[in-house]
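The form predicted on its own is given below as one chain in structure tokens.
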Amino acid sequence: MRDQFGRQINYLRISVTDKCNLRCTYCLPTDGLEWIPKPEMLSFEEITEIVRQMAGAGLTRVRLTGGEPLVRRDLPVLADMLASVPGILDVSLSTNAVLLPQYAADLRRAGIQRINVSLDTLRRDRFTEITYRPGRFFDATLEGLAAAEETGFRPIKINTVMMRGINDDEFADFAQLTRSRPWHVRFIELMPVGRNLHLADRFIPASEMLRRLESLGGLKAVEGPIGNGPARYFQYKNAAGTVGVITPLSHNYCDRCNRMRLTADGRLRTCLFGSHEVDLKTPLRAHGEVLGVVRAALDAKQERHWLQLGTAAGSGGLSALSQVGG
């Protein structure tokens, strides 16, 4: 599968639910967002059939996202179904890790190979301020990270959205994690969508993030762990892991885009922040074939996104990042 600019598209991010057990301030508003009705959600069988058809045309990698994917009941069953599709070489998961202590082993057996964990603070009280959830959720997140490591997931990546005046005094704490643990912490620029524009003054560009990481001493550029993302990686001397930056605003990496996104209700977005999306659920339920629609969508995939700080104009109509899983 190639788009109109010749980019090979071999990676699909699948949002299995728009619900989440956290309410991170930049991702999911505490009110005013309607959930997708259950009959409109794709079943596991429907998701697997879409992946099967795409795999026949060159799809090789999928990632399960949300909302929080582990709030979707029996997610390991879906992971096993997807890992069994001929041509799919890599199945990974993005999670907040709250439910990982009970699911890590089942996910590993089902075929999940890599895990990304969203964690924006290492302080229990601050976790509550950011997520609107009590400290026991923070404890569960740390237990989930430990469970992922004990179960044998490699690599483990931690995604951290840095916000000025909220958690930007924790660069050294997160960096210290990578010195002693084989974890890969990626600092992500805040991405503006309709319901988080009040945080515009909290934005920190990646250039500043790197200066603050470099000030800790001994940082050098490295290739980084296996993955499909746009992060640039760095490592401290003798560190077990790496730090990285992901720069959706200050640096546009769209020329290397290799991905599409499938929403929980069956809409294919060819760009995270693009206005172009197509309905796969209707043709799938009507006659079972979606590949023609997918190819037409790729022919219309835009060259790049147009995110702008302080406005939702370039966010493709998204109200919340939780709607598509990032």
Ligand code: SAM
Second form
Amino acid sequence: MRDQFGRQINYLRISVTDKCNLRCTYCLPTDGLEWIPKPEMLSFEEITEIVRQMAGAGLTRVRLTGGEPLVRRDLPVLADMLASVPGILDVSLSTNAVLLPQYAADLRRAGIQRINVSLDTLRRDRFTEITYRPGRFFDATLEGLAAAEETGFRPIKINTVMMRGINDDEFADFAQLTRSRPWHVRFIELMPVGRNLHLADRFIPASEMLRRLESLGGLKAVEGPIGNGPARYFQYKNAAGTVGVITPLSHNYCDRCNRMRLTADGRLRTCLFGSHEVDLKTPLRAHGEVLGVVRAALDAKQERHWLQLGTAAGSGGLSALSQVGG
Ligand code: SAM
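Could you drop in the structure for the form predicted together with the ligand? We only have the form predicted on its own so far.
To see the whole picture, the full complex is given below, headed by that same chain.
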């Protein structure tokens, strides 16, 4: 599958639910959003059929995301179904890890190889401030990370949204974590969407993040772990893991984009941002075929996103990334 600019598209991020067990300040508003009604949600069979058709045209990698994917019942069953699709080489998961102690072994058996864990703070009290959940959720997250490591997921990447005055005094602590653990901590720039614009002054550009990481001493650029993403990686001397930055705002990497996104109710987004969704559920339920619609959507995939700090104008009407899966 190629888009109109010749970019090869081989990666699909699948949001399996818009619901989450956390309420991270910058992501899901504390009063929630209008949830997708159950009949509108794609079933496991429908998701697998979409992936099967895309795999026939060149899709090789999928990632399960959300909302929080592990709040969707029986997620390992879906992982197993997707890993069994001919042509799919890699099934991965993005999770907040709260439910990982329960599911890690089943997910691994189902064929998931790689896990990304979102964790914005290493401090229990601050976790509550950011996620609006009690400290036991923080404990569960750390247990989830340990379970991921024990169960043999490799590589383990941690996604950290760094925000000025909220958690940006923790660069040294996260750096220290990569010295002792073989984990890859990626610092992500805060992306402005409809419901988090009040946080615009919390934005920290990756250039500043890197300066602050470098000031800790002994940092050098490295290749980084395998993956499909746009992160740039660095390593401290003798560290077991790496640190990285992901720069959706300050350094647009759209020219290397290889991805599409599927929402839990069957809308295909060929860019995280912008107003260009197409409905796959209706043709799928009507006559079982989606590839024509997918190809037409890729022919119209925009060259780049137009996200801008302090305004939701470029976000394509998104209220929160929980609606798409990040
Ligand atoms: N619940 C799963 C998780 O925690 O990884 C998957 C969904 S979550 C929406 C995916 C990622 O998007 C998380 O790492 C989260 O921190 C990130 N994210 C959400 N809103 C964001 C924003 N406005 N700017 C930057 N990253 C954001």
